[in-house]
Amino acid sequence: MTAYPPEYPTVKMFINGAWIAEGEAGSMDVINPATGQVIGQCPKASPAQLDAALAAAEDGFARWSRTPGAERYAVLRRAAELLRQRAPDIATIVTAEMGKPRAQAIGEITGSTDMIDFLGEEAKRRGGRMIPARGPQMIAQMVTHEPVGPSVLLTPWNFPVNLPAKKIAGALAAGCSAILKPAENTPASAQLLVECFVDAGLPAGVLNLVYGDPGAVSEHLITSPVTRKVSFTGSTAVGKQLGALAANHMKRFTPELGGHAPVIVSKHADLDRAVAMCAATKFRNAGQVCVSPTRFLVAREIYDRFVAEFADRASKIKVGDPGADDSVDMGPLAHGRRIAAMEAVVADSGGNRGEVVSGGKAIVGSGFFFEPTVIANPAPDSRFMTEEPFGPIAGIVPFDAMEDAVRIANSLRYGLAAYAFSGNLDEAYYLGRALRAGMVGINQLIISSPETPFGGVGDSGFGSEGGEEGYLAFTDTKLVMLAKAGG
């Protein structure tokens, strides 16, 4: 069994069953966002490196493959269990590198145990169907959901044992082999868990773990004839980028993009409810967060009340280096980058165009913190109503009519996530089926679980991980006629 110092660890590379801390390309700094300071190596794998993943993955694909679903249920299950009991451990490097909040560090992980066990049991589970024949000469027609293949897993920073739980699970319930390429500013969270899969007994090659520069890995790897699926969690951007060349190699492609979530906020919803909810939920994680409610749209009759009581919960979240506090509410945003966003979209909400009533500006010190902050009626055509903040910035906006709130609630290209409050049932149902999203949060906030789909429509996206849908997004779907050999 692997040892679990507390402090950082060594960040190596796993191929074909090997721990690898040496990258041929080099390395990068692993820095702690709430201090500022280097804490790590992370190694950048070579050509060389990455073709020897691959030729893992393919060896790897051809043995698991045939492994029988109660077995790969059974290392699933044990990788969970693992996870678990370290728990507390890797959550003290989630919290140093990405600046998470213990107690959400925890969360993020204890979720993903379960995500680990639901699709574990998903390889038990999908034997296909039977579908009754027509004629006398048939003797069935049999559907099967086959392995896709060895699949390429790119997760970001923002959730990093969950994202790439998610994927590692579907694919290896499914009986696919995997190459993890996390986000290089996390990697040791990712080698943690990779861990976990190690020592539950997974054979080598089945699970490879690669780090280096996002561009060059992911067209390396994608453009590889031995890969089969890709599934991308991250920017817009990019995913457009990585699903053109997924498509021009004929490979099945799983995004989970960007998002921009509407709340709409209806005179008939619990308001005291409501509020709380939407404060405590907007800035968690330092609204890093894909499915954060960011565009709040609020009937004019309780509009001022809620600005009022929501600037007010802003103002109090307690902001710090969380690796110091266990108090803490919001830790760090990611890298700097991120307050020059910040700032930006602050920027554009002055004068006419919107009013900063709580928080705006960095926090001056070590690390990149910036304050909770609330835009009252920003504009139309400003920053933050047309593209995702990915920070703590909340904008509320007033409506008079419903149909108002849903058009703009629907005028983005996003899709991933929205939210409403009401306590009208006829207007809850409505607001469900108009709201123009792959996922529809009705008078709750939390619209993820392991036995549910995730994932969006439009710029956000297509296809679902999580659920079932986690399992048959690494399958391919196979009928098999079988008639009488004569008459």
The other form holds:
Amino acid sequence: MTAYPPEYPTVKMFINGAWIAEGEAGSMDVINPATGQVIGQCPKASPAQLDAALAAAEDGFARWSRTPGAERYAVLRRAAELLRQRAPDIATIVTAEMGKPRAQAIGEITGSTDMIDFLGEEAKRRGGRMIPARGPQMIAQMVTHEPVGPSVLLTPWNFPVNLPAKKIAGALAAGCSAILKPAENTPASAQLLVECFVDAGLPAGVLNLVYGDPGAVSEHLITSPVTRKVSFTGSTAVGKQLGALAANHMKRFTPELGGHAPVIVSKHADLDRAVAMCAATKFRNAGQVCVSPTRFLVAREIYDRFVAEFADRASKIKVGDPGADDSVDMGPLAHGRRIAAMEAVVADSGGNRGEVVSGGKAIVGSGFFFEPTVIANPAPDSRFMTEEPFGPIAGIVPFDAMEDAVRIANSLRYGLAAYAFSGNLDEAYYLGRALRAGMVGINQLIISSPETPFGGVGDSGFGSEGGEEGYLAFTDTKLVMLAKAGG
Ligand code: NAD
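What would you give as the form predicted in complex with ligand NAD, now that the form predicted on its own is on the page?
Starting with the chain above, the whole complex follows.
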């Protein structure tokens, strides 16, 4: 068993069953965004270390892909159990690395254990299918799901345990080996997750962990002939670059990208419930969530009340260092550069282009804090209405006809999550069908669970992870036609 560290650990890579603290390409500072202090060093892999991880994944795939599904399940099951036991200590590291309040970090980790369980079980139960033959000579037409091969998993910092867990579990359950390259600012969260799989008995080479400059590492791994699949979560701009690279090398690619989720609030909605849910969910993880509800389109009849109550709730959110105070509702943004991004959005919402009714400023101090911000009636062509803010900023726009609300909701190239609140069944059904998104929540804002697919359309990406799709994403479909040998 790996000795379990409650304090910030020495960050190590994991290559072919060995923990390696030395990055041959140097190291990067890891910064606590609530304090601005350096809390550790993240090693940077050299090309030779990346090649060692690729060789290990190739060898690991040869062995793991032949391991029966029930045995793969058993390893994943144990890993989930270890993660459950270690959640309180891992949550401390998640909070220190990216600033999420402790309760949200615990929720993220326990949600990850359920995801690993579900995908592990798929290894036991997901068979193929038999297709009836057309002629008497044919004995069987079998369709099977074969593991696609060594997979490269590229994950961001906003859910530094859950996103790696979902990709690792899908890959390993399907019989693939993997190389995980997590975000450079949350390496220890990923390391502690990987330790759970190692301590659960995963054979050497099957799961490898590397860090480094994201562009250079991704290019090295994606273009290697060993790699057969790439799974990326991050921004649309980077997703397009990596997708082009994957396409040039004919690699399977699943991009989970940005979003700018609309929320339509009808005059038939339960207003009190809708505004309470919307204000609470918007500022979860400081709004740094790809499915965060962000563009609120509210029926004119209830618009003034919605704005006043939303702004009141936003102004009461307790912002602070979640590592020092468990009662904080919202922590810092993950990077200093995110403050400048928020300021640019607010700057383009002043004057006659909108009204900042709550927040709007960075909070001066040592960490990267920004006030929970509400913009009333932002202009249609403003930065807020057209670019994903990925932070604690909500905008509220009135509408008269429901068709106008749907048109505004569907007007961007993003299509990850969309939401609506209505107590009218016909309207709720219409909205569920009319909103263009990979996931639609009606009268609720939670659209992710271990059993259900997660993915977007348009500039939000394609394909799904989570649910049975999360297993199938790491497989190739194969047909075996078996005919009689003679007369
Ligand atoms: P960023 O694009 O600099 O970094 C985001 C993530 O992408 C990091 O984890 C980073 O390691 C990775 N990355 C960056 N350049 C890369 C490259 N060339 N190749 C491979 N990976 C690369 O953005 P940021 O300022 O850290 O975060 C804000 C933006 O990131 C937002 O626009 C948001 O859309 C996006 N983001 C999306 C998600 C999501 O869940 N879809 C999560 C985090 C960030």
